[in-house]
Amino acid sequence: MVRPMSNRNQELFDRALKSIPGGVNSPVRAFRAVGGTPKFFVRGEGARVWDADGREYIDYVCSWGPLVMGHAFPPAVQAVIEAARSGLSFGAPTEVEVVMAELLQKLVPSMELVRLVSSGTEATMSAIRLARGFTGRSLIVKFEGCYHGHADSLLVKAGSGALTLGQPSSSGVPPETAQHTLVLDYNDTAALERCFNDMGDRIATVIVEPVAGNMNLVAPQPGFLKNLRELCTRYGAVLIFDEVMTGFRVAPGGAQALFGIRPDLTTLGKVIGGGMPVGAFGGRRDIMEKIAPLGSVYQAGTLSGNPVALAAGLATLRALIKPGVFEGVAAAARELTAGLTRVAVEQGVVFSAQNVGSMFGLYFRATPPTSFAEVMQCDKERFNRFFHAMLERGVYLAPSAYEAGFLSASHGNGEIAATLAAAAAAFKLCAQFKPRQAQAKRMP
């Protein structure tokens, strides 16, 4: 007799309904991109998780990145653990805060000086803000489909023509704060240039994700960060990179020094708390110095440069950086995406793939996007399938057609090659799927 399933994510699920908005805290757990209840994760070790039910999966997700050595990594285990015995927080200054900052300018030196925060979302805010307040201009620019947190300035959407301003995208978000938000399309030069000619005076910052990871994986097209380089100085605007994702992910310095393009400002998360709450911003000194004390342009907070989670990111950014570590996880990227391409042909699937670094994208369409309504174009009943079949046959990928995957160092050669193995029967499923409008247009 098979012993029944333990049901105890759906029970986990049931139970946050009646007491957390949606039954997550964040909205893409939730599942409602793909269907079906949430995993509850249980423990994490190396390149995989288990959920409630007691289920093993191999993990693309990886905490939205910052497990690049893959889960309960022990050199950053052992760390949390010492630091902890010496207190969790104090709300002043600590050694450890001093070691990361003078790490993030030897890794990224266009990090002239730092600012430890606690989240993503805490550095892009405070780096807006410090832009706006050292140009004393309003207008943000961003780009459709790249995210950079949920502050109310960049909860924006495209206006109804090219050069609009932006509207909210979000309830709460007043229209008035809306208006300083210019939204473009990513990769487009030209609309970027047109942009600049018109209300260039008037910018303080381009925002933008190097290489977007919000929108599933999307490179950026030869020429497009120079120019924005070019068009940032002429007009004095602060270029502002978003590596909370790609931040050691791309490349040991980041997009930029993958790119070769120095930004004013640079925000970071993810890798640098090794999977614990952390973020910073830095950049020009010039600018860097008009934040308090310093300058007037006010940013604080008590739990920015917890030593706990510095531990873990020290411990993290230690290991990825040793020789060999980070070219061995962007390898396995090249294998997994090489390989699910294949294994889509060879099941007459319509499909691409690609890597930048350890982050991947997957598509269900032809060729890779390059930007926003390119990615709309992706099949995402397909994928929504595909998600699922890799599910059940212990495959963890992210929730959404519109998200990048990862990988860390703890992925190796069993965990590709479970992973096509799954492939190849999620993409047989895939190609035996009609869409529902095919199959309404068959019916009498």
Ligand code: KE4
Given for the second form:
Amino acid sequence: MVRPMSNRNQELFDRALKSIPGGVNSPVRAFRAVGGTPKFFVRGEGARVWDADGREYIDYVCSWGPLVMGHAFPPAVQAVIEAARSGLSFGAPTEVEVVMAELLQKLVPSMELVRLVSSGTEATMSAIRLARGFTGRSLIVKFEGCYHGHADSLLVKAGSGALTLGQPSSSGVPPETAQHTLVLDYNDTAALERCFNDMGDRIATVIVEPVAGNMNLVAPQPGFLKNLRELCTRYGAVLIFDEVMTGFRVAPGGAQALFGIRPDLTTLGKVIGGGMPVGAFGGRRDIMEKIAPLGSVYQAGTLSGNPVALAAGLATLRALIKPGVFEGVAAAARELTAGLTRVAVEQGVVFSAQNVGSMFGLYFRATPPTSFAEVMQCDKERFNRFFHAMLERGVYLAPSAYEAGFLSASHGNGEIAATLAAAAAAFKLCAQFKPRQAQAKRMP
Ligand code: KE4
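Next, give the form predicted in complex with the named molecule, keeping in mind that what was shown is the form predicted on its own.
Then the entire complex follows, led off by the chain already shown.
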């Protein structure tokens, strides 16, 4: 007798909808962009996860970036267990916070002083307040499609879930708040220069994803970041590199090491927690000394620098910086994107892909996008078709055409080969797929 496939994912989702808004605790998890029922994971190990129906997937979300050493990384799990045995939290300083701060100072030299928090949103929200307190100015500049967490002043034309939900500017953000946020086009140097010429002496800070990963992956064009650095210096604005995603993903020292640009402040998250809730912001000593209790810019957190969370982050970072580890993950990402491009061409599908270190972008357009407008030209319907075809074949991609993908040190030749085999079938289906509007034309 064929064992009836269980339907635990659907049962759990139906239950979740009765107690949690949208059934999820973060919008992008809800599959609303791609359709269908989200997978409830019960276990992860290395590059693989298992859902509530017992199905196995090769995971390219990696918890949206943190799991650069793979799921249930044994040294991280062991470190968490040992730390937890000594206590879960103290609300008082602990040695491990000093160890983490010193390691970040070493790996990211622009972070002359470091404050630990519990999420990327806390890091960017605090960095914005600090930049405003340091400069005495109010205006902030961000770029359309970039996402920096869900603080009010940053949810203006945000990327990631906000973009995925098709509501780039969130309701609930008072106009009086949003009016202090200027939104420019990513990679548009001319617009940046005009903005500074017009309002440079009123700009407190520019916050940028030095490699954008929340409108899918969009790389900075040559000169964009250098020009941004020069303009901020000239007008006395604080340059914030939001490296919550790019930190330890695009290079061991982040995008600032990759491109040789020194920001005034850096925000981190994801990888530095290794899957546990950790964020950080840091930078120039003269700016960071404005933060309480030294200075007048207030910032605080009950669980900031939590020793159990830091145990996972330290174990992850220490493993990642061992010789050859980062390079190995980046090489796997290169192999994946080159392989997918090759298979798509074989199936006659208009597709492109790129990686920057161990994060990657997949695009149903002929070349990787260099702007938000070009991202919008990607064939989202075809992506959604591809997403589900890959899911059915045991490959879990980010459930949105507007997200980057991630690999871990556990993604080896076997995982890449299995992914490319699934992609051959998925691209074949995509080649036959006619987007809805095209089908409508055929109606009598
Ligand atoms: P968190 O508050 O989610 O830890 O970090 C916010 C954040 C800040 N800056 C950048 C560049 C980010 O990518 C993020 C969060 N990234 C999304 C994924 N695109 C988190 C996933 C989610 O929102 O569920």
